[in-house]
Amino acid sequence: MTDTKNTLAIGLMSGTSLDGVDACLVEISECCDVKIKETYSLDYGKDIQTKLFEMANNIGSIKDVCIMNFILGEIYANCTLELIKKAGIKTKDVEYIASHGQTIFHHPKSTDCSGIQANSTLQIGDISVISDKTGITTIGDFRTKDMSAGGQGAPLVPFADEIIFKRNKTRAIQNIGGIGNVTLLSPDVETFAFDTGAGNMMIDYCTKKFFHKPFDKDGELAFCGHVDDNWLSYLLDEPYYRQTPPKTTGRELFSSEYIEEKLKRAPDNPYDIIATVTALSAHSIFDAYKNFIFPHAIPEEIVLGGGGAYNKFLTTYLQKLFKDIPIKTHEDFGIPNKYKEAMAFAILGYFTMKKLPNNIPSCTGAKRPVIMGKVSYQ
């Protein structure tokens, strides 16, 4: 990359919701000021979403993983080209694409096999396919380098949070995607971050099961129900919530089998179920702050991002729990809630291309700073 001009780059993010890919065109200056120029999303087809859901729940075959790796590469390439078209630029104007890929399995705990200890993670959406179809150098597979250095391969977005929000005041940057995760930024405390638990994952699952909708738009279903305090207490008795950071989680824990087991003790009214699992997301976030953040620093404000930031029942519930700590969204800072993480991976890719470290060991648990990301050059 040249050092004489700003860099145009594209970040791609497909998260644990398994609903599609978000693309974000950004302009990055030499001093790392980042501006969003354009955004675009492409939903997965129903068959693809079903297959991904099966694989993420450890049902799919090796053949499925192999095929979907290339199919997602095609989808990500198509999404990129549509974004470029929408932005009114040419592919040659974009210096690189940084793709998170679709997580199929994430196993941060060390496993022994024939005396060899290893943790592991797998994201698919082949970067060679993306690079070939777009004609743009593509970076991907960010998590593995951090894990090889003893980290959990997550959360990675805190690196971008430091660049976007700085550390001039104490803030908690809370993403609520399929999984919730938080970054604490402060001038007085070293940046740290962790996954708070199931963000939208259980809400979306129950909304599909009982109402045949992909998600609870604006929290409308939750507003029609009441929180069942007994079932909520049972749901909060999940050991993960008490586990000390650094920690990460995903569908490997909050699987369909896990949710179905919890539903055996659910209230009869499906609206109450949605209200209660939404309250679970709020309480798991608040408890995470109370146990692991407040002992270090009290945030002056909380900044919400991800799909959960649009759920009015969830955001209202959170504000009641946090009382005097104001809750804002990324959009208050000019960043679309939906595209924050795609933006973050564009920033991570910038440092990959500069051959500079782009993880934060205090967040992931890695033994040292590393340069994450593999590159398919064009």
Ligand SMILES: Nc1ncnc2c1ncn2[C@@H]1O[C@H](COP(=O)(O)OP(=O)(O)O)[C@@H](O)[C@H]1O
The other form holds:
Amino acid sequence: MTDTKNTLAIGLMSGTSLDGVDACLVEISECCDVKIKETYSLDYGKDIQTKLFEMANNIGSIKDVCIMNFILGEIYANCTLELIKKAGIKTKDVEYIASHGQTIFHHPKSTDCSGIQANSTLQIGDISVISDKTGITTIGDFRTKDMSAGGQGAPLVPFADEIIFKRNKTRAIQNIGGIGNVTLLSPDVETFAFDTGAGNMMIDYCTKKFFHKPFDKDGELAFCGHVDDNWLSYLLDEPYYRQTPPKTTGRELFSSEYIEEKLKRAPDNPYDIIATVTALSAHSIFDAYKNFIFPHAIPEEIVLGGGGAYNKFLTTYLQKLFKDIPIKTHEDFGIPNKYKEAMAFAILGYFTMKKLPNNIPSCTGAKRPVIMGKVSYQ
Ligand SMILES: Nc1ncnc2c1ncn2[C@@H]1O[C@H](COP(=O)(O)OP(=O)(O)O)[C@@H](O)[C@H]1O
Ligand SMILES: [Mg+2]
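Coords for the form predicted in complex with the named molecule, given the form predicted on its own:
The next block holds the full complex; its first chain is the one shown before.
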């Protein structure tokens, strides 16, 4: 089934949308060709999602963090075992699992405590639990090593983007998860990447609040509304969008309070609200390219990934803004949009296991290349 020199590995991704965990079984060859063999997702469900949402919004106790660290470990292990079953393989065939974990706090700016300064980030979903329950060596906690080397601990996916897409063409790889992030790959320019702003986060929040649905499926609600230009300009007046990269963001900025504050000046029609926050996502991406990418290189194409790539209102809006630059999706390259980041973590883990550096300092701002990832061995 697998060439003996090839490695079967599983990547697990649970992003800022807090929707659940995506798992991807890949086969990696020695020269780093990566093939997706099978995929599987497990939704967190309402109770766990609510708990995580509270923790990410600074409500919740240390006890909650402690318990959820182990509960998520169980969920990630279950997801892995289902994936293995679906793929018709045995756990012993899988060399390692690489798990991103669930970010509950990400603070790339230095904080002072008693004269000691530190950046910090915390991903939970304990790797010992995953490893023990699956019987497979598990890697996790990637971001801390880059951060301790002076980086922002993000973005990490560009390392995988270089491997998947190479640098034979000037391309922008745009992920639209809870947060939007872009990687610029080019034969002429060093790879760089940054977070463009809220991807689906504000859309999801408003869809839950006004329509009691977890997200705006295919952009159907947005298509029923009109973009309110005044509110859009107000939303775009956010200092993060103007900040020069390297930069990363998360729920720490785009929190419930932040969105509630912005909603005080929103139009009355809830459909217009969804249309406008979706337009915001598109404009924040376009403005980021205009200000920080186009001065270095004009991409020949843009490749969308993440759940937001399924939002047709968003993708149509983006194509209007980018005019002649073709917008593709990962699916045009044989990679399911939803599983791209899980695939990326499987690739990062390959390098952890080989004890080779897997961060890109020009993307994260780290002082040096480092080997990210801690390992729980079997
Ligand atoms: N069919 C769809 N139509 C519109 N949006 C979608 C669709 N499927 C997923 N999404 C959006 O994608 C999000 C999940 O994307 P994902 O890439 O998993 O993000 P993250 O990595 O932040 O968890 C959902 O919360 C939702 O906003
Ligand atoms: Mg997700």
